[in-house]
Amino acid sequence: MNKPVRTRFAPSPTGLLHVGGIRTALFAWLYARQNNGQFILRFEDTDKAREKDGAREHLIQSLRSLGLQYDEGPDIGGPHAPYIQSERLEIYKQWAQRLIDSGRAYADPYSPEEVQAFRDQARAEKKPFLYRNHRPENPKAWDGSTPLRFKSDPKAYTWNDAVIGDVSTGPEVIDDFILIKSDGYPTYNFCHIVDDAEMEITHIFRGQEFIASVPNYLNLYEALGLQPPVMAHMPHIMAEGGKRKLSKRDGAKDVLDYIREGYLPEALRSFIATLGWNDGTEQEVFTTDELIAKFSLNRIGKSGALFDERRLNWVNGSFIRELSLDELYERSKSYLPKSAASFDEAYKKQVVGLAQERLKYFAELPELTDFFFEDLPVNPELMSGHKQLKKTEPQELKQLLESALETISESSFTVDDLTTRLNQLLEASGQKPAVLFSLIRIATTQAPNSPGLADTLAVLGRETTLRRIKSQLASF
């Protein structure tokens, strides 16, 4: 093929967008910017009792926070406008009748009474149901009142698809399928054919789903006298377990919400490109550009592709790991707790970059660093339930908290004078380290978890510290 690269994202606003309409996106817009073509936006809305108000603008909201930018669409326009196809109707009547005129479409003369008659036959006589078996002999002019059909051609097919590879399939797979439905609309399988050949669509990325309606589909473009584009059907992406697609009931997030909870669009762009392609080696994390240089649609793979959370927590971590403190801080920072917002910004900077080895994703930073911007009661259960202090005496406990705090008054507070006076202490008491640092930990923060003890007292200071430390001491 050697016309220049044009992919498109076609989605149906019914609803939300999800990690495998993402990744669909993702495919198509990674293999226009590889080829330096074009990646085109279309809504197809023709199925109007399942749109969803707003839902429209919650997908180029998707698009845009996942930085996958389009070259023409719904509210940018372009060449071949509009993109969103109840505006494009006298298109495809005009592509309709191309079909009437040479006598490939008929006017359905049917109600859905004597379908279902066809049916029940077909099911009594333990045959498949065709419609093309039940076509009429003189149909009447169609005039919009009825739906209209297409004539199919039943023949064998085999083409190549990118993924899949060869495929081969007999005449018993095409039948007769409406092009247009009585109120005026095309269907699916009609308007995205019209929809790709006016928009010069080279390929095209869809889900596996859509592999047994090919045969219907290459019937029409012959018909229609059409190049089919290159097809590339996807595997499913699987729900933990692999036993079944991935939904909304296993966990399937509207990809908005994990930009809301503080995933990085590049890492959900690395995880997502991961899910059902790789590049052959072992390499799990992509910056993007080396998604766009390596990005090829032999190394997608046949089998369903496993979404994992975990993973995806692994992958956002350790892009976060990436940046740089001020840029850790600009991203971060609207996820901060409310009470950060009396501290300075060189302080809050301090907390974000001790709590940024630990981050999976920035909604966590409040849990992770609330103690530090505000005293927390104290919370007897912390040493009670630590497995390590639960088994020493309360009276023990407070003398090492006492020697602690005379230790630490002592310190300059930097981190290196921090972790000497520490150790000194350590040895000194003769305790485990789980023991005395997880004492001095709860005492200080109130947290069953925190960053380096040093450093997380060298940024709370001497007297929220030492503070902190009599608060304790007083609970015994």
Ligand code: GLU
Second form
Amino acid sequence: MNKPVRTRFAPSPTGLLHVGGIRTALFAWLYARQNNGQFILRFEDTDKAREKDGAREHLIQSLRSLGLQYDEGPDIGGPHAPYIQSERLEIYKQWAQRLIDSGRAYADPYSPEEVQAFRDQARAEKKPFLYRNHRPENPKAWDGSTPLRFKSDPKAYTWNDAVIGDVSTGPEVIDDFILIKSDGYPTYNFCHIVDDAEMEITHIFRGQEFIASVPNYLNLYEALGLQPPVMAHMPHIMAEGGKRKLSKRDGAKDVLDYIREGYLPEALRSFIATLGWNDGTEQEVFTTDELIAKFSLNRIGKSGALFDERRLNWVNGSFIRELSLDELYERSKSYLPKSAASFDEAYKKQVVGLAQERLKYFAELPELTDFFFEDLPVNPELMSGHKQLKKTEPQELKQLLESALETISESSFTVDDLTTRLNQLLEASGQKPAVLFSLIRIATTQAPNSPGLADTLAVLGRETTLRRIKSQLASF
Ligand code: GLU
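Any chance you could show the form predicted in complex with glutamic acid after that form predicted on its own?
Zooming out: every chain and molecule, the one shown earlier first.
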């Protein structure tokens, strides 16, 4: 019988988590959900120097905000608690002792300077440095004051990576690596293997930077008598341009920043999943149910995936347009400008509904909708900077706006009636729509863009529309 699928996300609490960083978690989560398995969160905090305050809470919040619920983890416990490596030191000692007892681990007798001298010597001789060439003959018993090293058994390996495919390496890549450092903390190389075994992890998802270490891990699995889990090493996420790995200086924001800016978790899940994975069709946007159903290890790309924030905006926009008006309003209302506070819900809902078409993320709402809630000062640059309007004499614009005022004041202010009257005016004036409608749009909104003109005026209502046209007229 197959073992139940158990995957894990094992971040080090060292700081922020960008969209690319959380992809590993998403893939591991999708795979677990697809197979009715479990998804586990584990903190790998054995490198105390790199740890950052607040990073653990940040990781938990990021997973929660993205809806990646874990079944076991540091804050919720589980059958293999604790899920924090620094609280598992006794467990690693026991496993280390097994290796010592079987003659597969030894106390490292060298000072860091001596090891460096070996390294320098190898470089001078143009040979790769291998610690095992200096393995001590009669190592002392390990007392914890020096590193504990693995006594490797160099050999060739061929194994299958679920993403990369078959990989073969020779014995020259196998070396005696450190299991436990002199500060008492285990290395990642050692403790992740112990934890994955104890926590019954069946599939490891992690970044491609770990692939080179796999032969050494396989050697250790063997020494411990363990069956290695399935491994899936993810391609790097590349910055725009595709030349280097995504980092903060490429504007890669923290996942929670995107959440704060009003990106939808379901859109982020779709976007992140398609960083390096596709379903073999042209489909670019997936509901989470579709992701769970369609995700497959063998459709994860081997080469780097490109991070493109414009694509994220497009994906998020398409999720926003799928929302019902009620849902959109509930999820976005906290982003409306402060000036919206005194307006009733029905009005605010209409405004949000009009913004839905062009909204990429909710934090754009104030910029897109402020004129619905307050009279903005007349901005002459909107006319002088407008391609069509700047070519028209001010006197002519004034006359046009005067006739617009008259026409609009006769309207019943339904969208249909406004549309009819505006079109009649257009015909009567002999003007281009880009002139007449832009003029009215600027006069009534003082914004460079707005939703459809008749829709906008209908929501603004008679009083506000006429007042604003009059203010604009007074400025000529
Ligand atoms: N702690 C490792 C990291 O943050 C995790 C690697 C793994 O998933 O095994 O890169």
